[in-house]
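Heads up, the chain below is alone and in the form predicted alone; it's given as structure tokens.
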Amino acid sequence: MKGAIVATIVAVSIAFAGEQFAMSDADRAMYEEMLQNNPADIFVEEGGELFEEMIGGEVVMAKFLGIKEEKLPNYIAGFPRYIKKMGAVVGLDQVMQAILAEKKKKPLKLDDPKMFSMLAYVKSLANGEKINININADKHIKASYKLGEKTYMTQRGGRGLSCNSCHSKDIIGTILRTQPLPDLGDNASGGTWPAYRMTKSNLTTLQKRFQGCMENALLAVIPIGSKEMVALEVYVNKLATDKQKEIAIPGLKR
């Protein structure tokens, strides 16, 4: 019942604020130029260079993930995902912290404006392949993504708010803060992120979009790179799966 009477709530007030704060026609007209001229494309640039220099380029994570050079984009396609050296299920940022550390290198926060960059340019090298998370894989990966389920679905806060709250069926298309809340299956948000957003005039990640949600929603921000920060992701990404979406980096938001 208290489901139900939140998501109520939630609906009224999305579409009160709908009627008032709709994208204006010089924004959808900025969004629109955007996608043929992505801000982000010089970040992604800026990745390459650093994956190179730090990293060491494709093969060098080829041979850390145990696979052939060219299984790399097709592989990445089903980040996050376990890593048995690594020991548990992690993202693509991660695997690069641990190949840093591997190297005997200083490994970047996942915070960093660097680790985005590259985090984007590692991401767009599967761009057009389709989003794979197999959470059958593993029993590790089928734990993660229950967790992931759990944080997804969980309300918490003062105001019971959960990631569903503002993502169900019965929600899904109404108006908040200007824009559409999405499907995150259809719109692929697995696939789109890291992405820019015309709000910040910046690169930012899926993880940290999330905390952005928490924020705005006054509930207690879940560390980047934690397990259930991890899990919450792997949980979107199958979504996406689910609608058989690709990777399409680097995305365009608001």
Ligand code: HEC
The other form holds:
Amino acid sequence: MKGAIVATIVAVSIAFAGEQFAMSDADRAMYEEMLQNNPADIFVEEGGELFEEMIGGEVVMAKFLGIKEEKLPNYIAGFPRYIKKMGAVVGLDQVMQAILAEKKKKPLKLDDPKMFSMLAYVKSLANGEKINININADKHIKASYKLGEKTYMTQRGGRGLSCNSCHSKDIIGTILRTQPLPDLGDNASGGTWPAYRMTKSNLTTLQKRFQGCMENALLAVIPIGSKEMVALEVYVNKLATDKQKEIAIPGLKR
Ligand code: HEC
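Next block: the form predicted together with ligand HEC, after the form predicted alone:
First the chain shown before, then all remaining chains and molecules of the complex.
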């Protein structure tokens, strides 16, 4: 049973953890300070400039998506979405790639730091909006959600772990190797990435964060922008939607 495996891992980790918990007092003080002044604000600002320069700003994005510019924040809060002219369920970064392609501009990779900054900027346009992914909007997003759920639940790798092994209701709150296991709905993961990761001193995206967990848990790492990755993002956004969480970019994470 997967519960038993995780219970063992957690028990072993607690034994090793000693008195050190998620954050030392010094870390906590730094976190409090960064909450006031998130170091990633500068990436969002830079992202805004790049977005204007490379994409052409909000007007161009709204036009590409076929919506009114003032509807953009609310619409952004519902991504990933099925975009008909792209024929797939996609993230906002992929929408920007498609706009660049349409303009016959130089392509930008999904894992380019410039793309991370632009993604942070675009998503920040929806700050304060409730995350509102609608998995019943069409059959494509429905299928993506199903795939996301499967990817989240499937036990893989040498230790036979799934995302759910560490992020399920019966395990969250326990401590694994000094880290409390977070509930991805309560933590509003769908609405707080791109975030500044204090342990990496850098801006990181949600899909990059997924990859971090895959590496840690010895699961084969799924490529950014793949169908499975976008589906995982759909699934995690649904968890936050169910908890009525809001978008708050850039997040600040350990
Ligand atoms: C072995 C346990 C384990 C597994 C398996 C695991 N995670 Fe995690 N995950 C963690 C821990 C521990 C943290 C918190 C780490 C920290 O605070 O730095 C975390 C953090 C996260 C976060 C950031 C939470 C936030 O605050 O926004 C996301 C997102 C996430 N995991 C997604 C996943 C996904 C998707 C999978 C499956 C591919 C997965 N995790 C598998 C242990 C795990």
